[in-house]
Every structure is written in C-alpha cells, then in structure tokens.
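To begin, one chain is listed below as structure tokens, in the form predicted alone.
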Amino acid sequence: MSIENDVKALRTGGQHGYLRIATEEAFAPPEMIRMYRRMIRNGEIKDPGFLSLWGFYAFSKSPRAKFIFDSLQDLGEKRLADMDERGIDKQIIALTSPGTQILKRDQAVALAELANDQLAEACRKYPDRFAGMAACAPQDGKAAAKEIERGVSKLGFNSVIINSHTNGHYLDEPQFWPILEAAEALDVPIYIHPNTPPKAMIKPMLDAGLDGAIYGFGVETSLHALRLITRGVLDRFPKLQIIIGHMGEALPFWQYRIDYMHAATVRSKRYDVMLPLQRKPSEYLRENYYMTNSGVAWEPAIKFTQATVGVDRVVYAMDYPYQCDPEEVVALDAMKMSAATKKKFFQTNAEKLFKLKKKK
C-alpha cells in the first residue's frame, strides 16, 4: 500500500487498538489576532522575536501562513475536519505563543479570561474531540493563580499553558511562584511552550534565521525547563508536574552530560546561583517531566526518550497547525513497538496526565 492510500485510510475511533490524543494543538482568539496586528502596525512592541514571529504570521500571505492562520482562529468545524483527515481523535488545546505573556499587565489579564472563556465553550461543545489547557497573565503572580483556579474548577481545565518566558523572566524567579503554588495544589500539570528567544539571547539566531521552531524555540523552553531544576524550583514544589514538548526539547539526550556538569559546578562553587539539589537533573526530567513528540515524528527519538526517561512520560502529539502532516501520523502509527507501549503514548498516558475522561 502507498503512503498515500495510508494517508486516505486514517481514521478515528480506534479501529487500530488506541485513540489518537494530539496533547500540543494551538489556538487564538481572533481579538488577540486583532491586538497583535494593530501593536505591530503602531510599534508598541519592540520585541525582536515577537516581530519576527508575528510580524510574519500576521501579515504574511503565503500558503502555509495562510493555513495556520485561519486554522489558529478556528474552534468548530475547519479544526474538526483536519483532525478527521490526520486521524486525531482529540486535541488539548492551548493559547498560541505568546499569547498574553508580551502584553502589559491588564491587557494580559483581560485576554486570559477572553481565552479561557472561548476555548471552555468549544470544548462544551465537542466534549468527545476538545479539551482544554488554562491561559493566564504571569506578569501578575496573584491573579494568574485566581485564574488557574478558575479554569479548573469552573471552566474544567486540567492543565495550564505557560508560553515560556515573559519579557525574559522565566518560572523560577519568585514573583511566578504563585502559579506554581497553584498548579501544584490543584494536582494540574503546566505546559511549557516555547517562546521566541528574548532579546538577551536572539541577535545571533536572527542573523541566521534560527530564531525559530528550527533551533530558537527548543534552546529557549530547554533552557526554562534547566533553570526550574538548576535552580531548586523542584524542590520547593516537589509535586509539580511540568510537561514540554518537542521530545523534551532534547534535554533527554543531554542527560548523562548536565549530571554530570552539575555535580562539577556544584562541587567548584563557581557559582553563588547553583547549590546542591536533593537529586541528580536527569531524576527530576523522569519524575517531574513529561515530554511530548510535537514537531518530532521520529521513531528513534521517541525511543530513546522512552527508554531514557520512561514510557509513562512520553505523551503524543501533533503540533496543529504549525506542523500536521498526516503522513507523520501513519509514519508514527508504523512504529515498531508493543501494542501496549504504543497505546500508551498515543492514548492511556494523556488520558491519566489530562485527567480526560475516556470514551466508551
């Protein structure tokens, strides 16, 4: 059978023994599309990598910017009909990059309310094919933990979407510690999603055009997920849960490395920031991480990942609709792993990281 016939036979329902969870899907209320078209035409934000990536998306007129951007602003039938065609049983859908995080404070605050209240409704509606992740205004410690509050216990959210740094501060720096106090009592994952780079650290990948999903994007969200174990953040919130996503941000592949590097450092006392923790980095990546495949149908990877970090915490997922080729999808279905090992990464381990109920 050709790649192609593969393609026209996906389906969903589970026919092939697991439902296809994709736990990475994107979304953007067309009143934030508004605010950001109107910020970049009047300059009000100077962001290099919101320029570069907005400036782009937002006005370009290219097919693939075409695509993702109808499809960002898109809850009903458009998103229903491509997940039918990829064979995506359910999306966790979350706000786009960067979401409220380049806004000012009560601009933030007012877009994370509009965005939850949108995507709870969508799923409302399509409780079978949605689910949602909670948005909130880290620029205000205390009302993004209300709000998380809220878009858990009113809204049935079981996870929070963090869009990586905001205006280069990152989750370890304590004015953020009361959405990591959050999460943690409400027994809800956070998922960090890469930003552009900030302005400290993107000249040099501009230049080169690696600003990016090619190279920026995973440097950056690697580098928050680093600094929340490097800098003790895990052991104040020994239960917290973090999810990323584009196999890992390829942390698992510089495992055995950053234990080692760190226990050096420590040991040097180079610097006054990074003291001894209750446990090596690589443990944190396997208690306290899950990793996700967006972007990433590989099978070697996906592999090594489970095998390093374990298969209970590798969550599939597609990455709509910045990257949703169907022919990844029968790519990652032919995988040569156990039924029970396939079911779950693409199934069984969302439904427990999520909370979803399952389907009868």
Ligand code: 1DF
The other form holds:
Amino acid sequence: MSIENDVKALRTGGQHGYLRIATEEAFAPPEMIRMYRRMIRNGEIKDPGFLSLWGFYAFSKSPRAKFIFDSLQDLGEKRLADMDERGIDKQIIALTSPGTQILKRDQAVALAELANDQLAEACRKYPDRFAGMAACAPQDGKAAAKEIERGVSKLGFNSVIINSHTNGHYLDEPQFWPILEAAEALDVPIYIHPNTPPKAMIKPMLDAGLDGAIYGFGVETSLHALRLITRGVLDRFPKLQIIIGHMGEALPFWQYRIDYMHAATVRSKRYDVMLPLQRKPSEYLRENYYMTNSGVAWEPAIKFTQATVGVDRVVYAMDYPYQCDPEEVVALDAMKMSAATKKKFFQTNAEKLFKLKKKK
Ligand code: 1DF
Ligand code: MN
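What I would like now is the form predicted together with this ligand, since the data block earlier showed the form predicted alone; can you produce it?
Below is the entire complex, every chain and molecule, led by the chain shown above.
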C-alpha cells in the first residue's frame, strides 16, 4: 500500500489497538497574537529571539506560517478536522511559546488568566478531544502559583506549561520556587517547552539561522532541564515531575557523559555552584522526567529513550500546528515495537501522566 493510502486510512477511535493522544499541542488566544503584532510593530519588545520567531509567524505570508497562524487561534471545528485527518484522538493543549513570558509582569498575569479561561472553555465543550495545561506568569512566582492552583482546582487542568526561560532566568532560581512547590503539592507535572534562547545565548545561533526549532530551542531547553538537576532543585522537590519534548531535547543521548563529568567535577570541587546531589544526574532523568517525541518521528531515537529512560516515561506528541504531517503518524504506527509498549507510548502513559480518566 502506498503512503498516500496509509495517510487516507488514518482513523481516530483506536481500532488499530490504541488511541493516539498528542501531548505537546499549541494554541494562541487571538488577543495574544494581536498584542504580539502591536508590540513588534511599535518596537516595544526588543528580545532578538522573540523578534526572530514572532516577527516570522505573525507576519509571514508563506503557506506554512499562514497555516500555523490560523490553526493556533482555533479551538473548534478546524482543529478537530485537522485531528480527524491525522488520526489524533485527543490533544493536550498548551499556550504557545513564549506565551506570557515575554511580557511585563502585569500583562503576563492577565494573559495567563485569559488564556486559561479560553482553553478551559474549549475543554469543557470537547471533553473527549481536548485537555489543557495551565499557563502562568513566572515573572511573579506567587501569582503564578495561585493561577496554577486555580487552573487545577477550578478549570480542570492537570499539568502546567512553562515556555522555558523567562527573560534569561531559569526555574531553579528561588523566585520561581513557588511554582515548583505548587506543582509538587498539587501532583501535576510541569511541561518545560522550548523558547528561543535568551539574548546572552542567541547571537551565534541567529547569525546562522539556527536559533529556532531546528536547534536553538533544543539547546536552551535541555540546558533548562539539566539546571534543575545539577542545581539541586529536584533534591528540594523530589516528587516534582517535569516533561520535556523533542525526544528529551537530546538529553538521553548525553546521560553517560553528564554522569561521568558531574561526578568528576564535584569531586574536584571546581565550582561553588556545582554541589553533590543525592542521585546521579541520569537517575533524575529516569525518576523525575517524562519525555515526548514531539518533532521527532524517528524510531531509533524513540527506542533508545525507551531503553535508557524507560517505556513508562516516553510519551507521544505531535506538535500541532508547527509539525503535523500525517506521514509521521503512519511512520510511528509502523514502529517495530510490542503492542503493549506501543499502547503505552500513544495512549496509556499520557492517560496516567495527565490524569485523563479521573472520575468526575
Ligand atoms: C516552532 C516549533 C514553534 C515548535 C513553536 O512554538 C514550537 C517552530 C512557537 O517551528 O518555529 O512549539 N516546536 O515545539 O517544535
Ligand atoms: Mn512545541
């Protein structure tokens, strides 16, 4: 059978043995897009990464940018049709990057509330097709913790989205601990989604056009995930669960070297900022991290992660609308993997992680 026929045969409903639950799917309130466009036009935002990313998506007339621009702002029939066409049973939806995190504190706090209200309404309307992550404004750690609490207790969200760094600051810094504390106490995972690298990191990437999803995203987000480990934050919040996309932002591949060099560096007391940890860095990856394959429809990378991090911690994601080729779904369906493991990957790991079958 040709790939075209395989694509046409994609269906929701699980007749092939599992539901497909996609867990890194993006949306944008139209109000946020309008605000971004205004702030780019009037020069209010100067962050080079933001201008590179949204200077493109908010204004480009290319077919890819137009599709993304329209799809991000839809939480209804268009999105459902795109899901049906790709065989996606359910999306776990989050505020697209950088969301609130490029804004001034008060604007950011207001946008988190607006985005959460819009997303919660869509999830109430289509409870079988959509679930949501709670957004917040990390610029104000205490307000963020409150909004996460509202998102979980009032709006029915069971996870938190953080679009990586906030103005060059990382979640291991104490001003963000109220967020980590709230997530741990509420027993909800934090999805650390990529952002363009901060000003201090981005120049040589921008010079080569490598600042975005092709590379800069992954480098910056894996740094973020690694800082949470090496700065000792997961010893302080040992039950906290973090999700990272793009096949763990390549961290699975780094495990051996990070373990070796962390031990060697701590032993030689090279840095005051690198203290001994309760576990090896790779043990945190296996015990505090979930990894989705967003953007990586590649069997060897998925299997390597399953083998070294664990089959219960590798979760399917599509990355709609940024990367949503139905051919990728066909390729993932065809992975040579036991039926039990494939069902964990596409369906049951996500059901547990996002508490999708919670009784009402
Ligand atoms: C892109 C990719 C943009 C991803 C995203 O959000 C995003 C992109 C602004 O291709 O520019 O979430 N992604 O996760 O791969
Ligand atoms: Mn994404």
